[in-house]
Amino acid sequence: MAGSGRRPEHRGPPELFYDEAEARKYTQNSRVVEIQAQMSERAVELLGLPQDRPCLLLDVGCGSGLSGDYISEEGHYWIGMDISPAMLDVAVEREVEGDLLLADMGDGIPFRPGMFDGCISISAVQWLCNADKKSQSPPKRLYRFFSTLYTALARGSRAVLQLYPENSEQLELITAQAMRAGFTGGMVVDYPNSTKLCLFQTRAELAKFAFQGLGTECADGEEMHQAKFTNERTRFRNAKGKSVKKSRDWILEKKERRRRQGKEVRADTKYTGRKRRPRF
């Protein structure tokens, strides 16, 4: 159920909208892949994760694992959940590095308390604002999602949700249920006229939560990793000092991560990462 860079139309529940054909079409679209990578980069940046250790993240509405690919490239571990079996089938075929769970986020986050260091969600949460059955209540489903997510996150960690609300009422509904569940935070304005980024944080003991500029310094000289709420449009920053995607070094790093996870990986050779000559 991850984002495609366009406002999705509501055509029934997502598990039916993203059938096998739509799931493959979605994942093979180069523009979708590029936008998904940008959104994922921005979301992970706003999580403010520590630089000295890998973290375990939850990807809600992980779809075919496009956002999870970026998480893996950053050296973190992740678990993805999605309501679409077709999307998860594509993720399995792509051999993504995260673990996958078929589940409806509106039924709650089924993980033990304090399990995750952060959560991202790319274009998924707005689906909870729609009732596909008479028995479904959007406010109740949103509260169940946020309250169980709050429990599953470690103290002081964050959730960054990119979404496409149909109107301001939907955005207010989402924010209200998040606050009711215990989160603090609000909306980060990157693209005022289209996509919305919501940053929520769990309360931490003796922690002063203040929205300040990314990279600003505290009084004691320590660098803060907070988000600044502004009306200015900001650009996605490219990661520095990292291997170029699809290069030999990038491939070797990915294979090494898979080995550490106990997965079977082909041996490295002089041909690893080498482009094949075009066939006549």
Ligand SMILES: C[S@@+](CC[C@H](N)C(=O)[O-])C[C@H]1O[C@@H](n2cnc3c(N)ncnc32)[C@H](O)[C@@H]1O
Contents of the next structure:
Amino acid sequence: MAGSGRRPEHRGPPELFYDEAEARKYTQNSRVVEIQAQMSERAVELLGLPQDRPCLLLDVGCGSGLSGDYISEEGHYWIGMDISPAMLDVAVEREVEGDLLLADMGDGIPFRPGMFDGCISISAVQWLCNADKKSQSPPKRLYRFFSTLYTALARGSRAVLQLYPENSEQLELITAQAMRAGFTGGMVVDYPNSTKLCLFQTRAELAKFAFQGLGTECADGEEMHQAKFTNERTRFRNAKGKSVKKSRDWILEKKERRRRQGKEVRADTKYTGRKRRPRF
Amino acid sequence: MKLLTHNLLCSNVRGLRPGGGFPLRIQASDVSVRPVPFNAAFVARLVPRLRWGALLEAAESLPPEPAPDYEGDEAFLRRVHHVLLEVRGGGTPKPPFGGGLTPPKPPLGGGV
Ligand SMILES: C[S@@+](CC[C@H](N)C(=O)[O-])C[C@H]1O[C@@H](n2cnc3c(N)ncnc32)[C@H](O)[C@@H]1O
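Would you mind giving the form predicted together with the named molecule, to go alongside the form predicted on its own above?
Complete assembly follows, chain above in first position.
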């Protein structure tokens, strides 16, 4: 198939790429379903929502509602927006619990101030880095997205965005626009191996995040579930965005990449990437 | 689109008149109802975020304004829950674009 190796974002505007055929394919692929669920789980976890309190979340680029399903499972409520009518049609067909809105996130988040307790976005925001028309400016669209998102979020709440940036410049642009829009956090986590999760926080008295470039530090004391988060981040400390060559993380990431290319790869075990004795 | 979404929407979208919300015209013909788990605490926390007036336009079954002690009034909360989260209007909400402003594409068009 011509161009199948290219990134989806290069193949045309999202509302055309995610047409009926693509939308069907998407939800029928059990691997996609599983991966989206995994990433949604991680994203919701990182939102750090109060225990036992159902929240109202925004799902940006909700597509057919796979990410939303996880939100519902967790007992939260959600409103999703997406630019692709075909993806939303599948969501309606699947009778998702959340509500759906056809809208372009690059035009801004069309909600009143403080309406949401949190926002997740799974595999969508990198689309904003591409201009589909001459009149579109990615930095402007990203800024409009982040500044209106900031407004729509309740004080102190978070946005966790899982995305596939094409390169480090895109990631930098995305985080820079988020900071310009007022978000204090800023975090890049590698999960599950070689996808990116960004965590942004609106200004709150208790904001404990300090943004220091891409390998951000998570200042002391966040709640329990943040501990895991801290470990994953260390991977980024050593080399900008890359794990040290030949390290266990590096090997795991490489294996994961191979797996995604459909290659045969040995299972990860506790022995993976372990140092061998000089005499083996 | 559900009334909750409609109620929380604003019009900071490029091309929309600032401050100009729009009424959702739900046609009884294409309303669908889908049960959603009820959580009293969640609905109670939603109430202060709502524009009650806009809600009344679409749902006459609600009191003119929430009673001061609405948080403990389960019957009331269940009604709000139903109206906000379970009823879905199939119609396309039409934002009233004023002043000759036409958005590049209908930003909220085709609410599903
Ligand atoms: C990879 S899918 C992910 C869908 C869903 N979050 C999930 O986990 O299944 C990416 C989605 O982002 C949407 N998208 C891309 N650009 C968008 C934009 N500018 N505004 C809103 N949605 C957009 C696409 O239509 C598509 O449904």
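Each form is matched to the other, and the largest set of C-alpha atoms that superpose within 1.5 Å is called the rigid core. Everything quoted here is computed from the prediction, not taken from an experiment. Residue numbers count along the first chain shown, from 1.
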query: After superposition on the rigid core, does the Cα atom of Arg259 shift by at least 2 Å between the two forms?
result: yes
- line: After superposing on the rigid core, the Cα of Thr269 moves between the two forms by an amount in angstrom of 44.5
